[in-house]
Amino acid sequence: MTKSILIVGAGPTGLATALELARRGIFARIIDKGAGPTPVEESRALAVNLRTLDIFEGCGVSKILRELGNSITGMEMFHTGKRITGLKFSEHPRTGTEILVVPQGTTERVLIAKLDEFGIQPEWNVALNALEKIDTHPLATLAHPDGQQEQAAFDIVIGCDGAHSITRKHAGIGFDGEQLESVWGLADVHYKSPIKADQVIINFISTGAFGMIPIDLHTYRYVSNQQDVTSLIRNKEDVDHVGWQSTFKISFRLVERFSTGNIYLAGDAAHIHSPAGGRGMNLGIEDGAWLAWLIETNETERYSDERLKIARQVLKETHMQTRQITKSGTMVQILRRIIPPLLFKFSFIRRKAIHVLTAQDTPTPPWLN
């Protein structure tokens, strides 16, 4: 199959899309306005879930990520420092159920190295300035770092260029939603002594909650609906140093459609939501892989409807999880101490929770069946 394809954005979604196309014998050009991949020490996305590992089996990336990542085998829930319940992912009927923690920058570098095996390299510092002839052969105007403007026509343009997607704007696709008022905080906290690196910890407090995600044997990422997340650090006397810190606001937005003409969107260009559950990067990678399969089978007209349904489900779930985290009040505190331990006494509820946490709750990509 010979198609000229431009992928705009060389983050995890764009790189995964290019790789899934390449392993099917379809070679795309991939550009990014940035100077290079995400710095490893400043990676917002950490979770590589089971669905993504299934997708990456086809190109050989899963094995590499398993070697590099920290394997999460369960979750523990606390209320004001006291353990109330937990989950072991091994309870799920599928063997090898886990979540890998891999900094986004590391994932990107693995994908870039694998793409290089196909002779494909991202073109850094190259920006999309304009798109025309969207319904036929999209004509892209590209700005190069030396100031030169290039015009090139493509059969397909895929926008993987994030929440502020230029591709989406030029395609005229709506991106409605809302932004929450609260400011969230995150910090990577490095400890002198080894930590419990195989469990995610959720601690409910009077003003919401904070999560502790083990990046490696000495590092937790703290994430909270509290802006001053460092005030929540536990075992301060054992802290070596606090690394990357950031604040952010949560938005829930979804495109009205995933494509128009020969322009397609994937990842944050099409949907943004809460980091609850670690679904964002993984959902984008699945978008790109799904589109690559449909390009190979000449069924791209299915893409928008199929991905809209899945994205709506994930946004609904993450919105519900975020509401649960941010609620406050005396009655909420009482219920948080009582309800989770009660519910998790039932094995079918535990399995359902694991099913959601490992992203097996949405339809399996057809080529994996």
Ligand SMILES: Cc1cc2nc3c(=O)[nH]c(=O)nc-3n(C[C@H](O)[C@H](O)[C@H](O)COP(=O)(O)OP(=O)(O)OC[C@H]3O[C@@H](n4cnc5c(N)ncnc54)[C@H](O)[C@@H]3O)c2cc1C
The other form holds:
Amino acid sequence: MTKSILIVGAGPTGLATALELARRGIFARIIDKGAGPTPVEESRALAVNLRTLDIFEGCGVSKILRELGNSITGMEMFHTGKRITGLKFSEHPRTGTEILVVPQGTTERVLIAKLDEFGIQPEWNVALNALEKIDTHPLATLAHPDGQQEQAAFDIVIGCDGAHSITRKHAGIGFDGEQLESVWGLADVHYKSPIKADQVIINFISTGAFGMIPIDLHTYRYVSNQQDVTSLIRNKEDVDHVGWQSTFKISFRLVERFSTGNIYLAGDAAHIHSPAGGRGMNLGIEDGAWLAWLIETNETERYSDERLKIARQVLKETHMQTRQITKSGTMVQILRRIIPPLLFKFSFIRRKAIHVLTAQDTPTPPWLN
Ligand SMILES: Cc1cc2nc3c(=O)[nH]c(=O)nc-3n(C[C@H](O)[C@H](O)[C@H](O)COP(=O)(O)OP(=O)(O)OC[C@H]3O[C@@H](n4cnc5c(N)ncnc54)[C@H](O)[C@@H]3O)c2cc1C
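Can you switch from the form predicted alone and show the form predicted in complex with the ligand instead?
The complete assembly is shown below, putting the previous chain first.
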């Protein structure tokens, strides 16, 4: 029987959910209180990992992202300016193990264009204001830009409405966790000369670390636990200009459950964590795809437990990685210089690290097996 579905939020999670449903022949309505997708210059979530590419093979989006994105094939680690070790993703037994770098706004536009091929367009400037009867036929109150308040009933409502999710609040689902004190900085730095665009660079410094993620042949995203990230810029004389900049605080929060009644949560509405490892957006896309598959197979009762287990694992890993980055002190400095090169002497440890970095460490979505 055809189900009526409302997706709240047309960020990467909501768009991916709508698309994964559509390619299975299930057509949802998708609304967003914003005026349109993330501006292209706000690069935000950059990493599209191998799991996401596997998921998007089904709808043809991976091919497009591979054409648009910058392929990362390794990582270099430096300690106070001196190279200490590195990883080559080609060492992983799976051929084609890579991470793609694509600005979030571009990813969203690719998903919107693909959805359009199924005849689905996000309804921009339409906000979910209230949600009732969550256990039976959820009744949504939607505010339109002309002031009209629409009431509509659905079989299923999927909250992809980000960290401050109103869907989650109306569903009464707890979202416990913590916020770290430190303020992080990020900046997209455009160089005149070409950069080494296939390697992510991690630099350990006395106050923590900073990463340099190549967005394209001339642009690095600098990100650090140091707020004033522009003071860390390398080869300043070759800088053309500094583009998008932002600061943020890191929170680790996870829902107590991913669903209640006929309300389901996905993406930042269900989990937020550190950008270390670049997994945030990818995990949300996987939530949405997983739910689409369970809706098709009529097994939605599995969703909450299965996704909780995976999200817990990713939160634990990113928490650990963040602690490694933010620690300071003389002893930490010495250990940072010694431990990574020592560990990466062993090929099984290098492969394990690549496995985690490229997000092949959580269970493969059952429909891809
Ligand atoms: C400045 C910044 C930098 C970031 N950098 C990184 C990074 O480097 N790496 C990384 O992995 N992640 C990064 N992130 C996080 C990443 O952007 C998110 O993990 C990702 O966008 C989550 O996608 P989502 O679709 O779940 O939620 P969102 O992208 O938050 O989308 C939620 C959508 O729901 C809509 N919405 C909210 N409430 C309502 C409502 N009541 N009715 C209708 N619509 C509603 C919003 O308008 C929004 O479009 C960054 C985020 C920010 C803000």
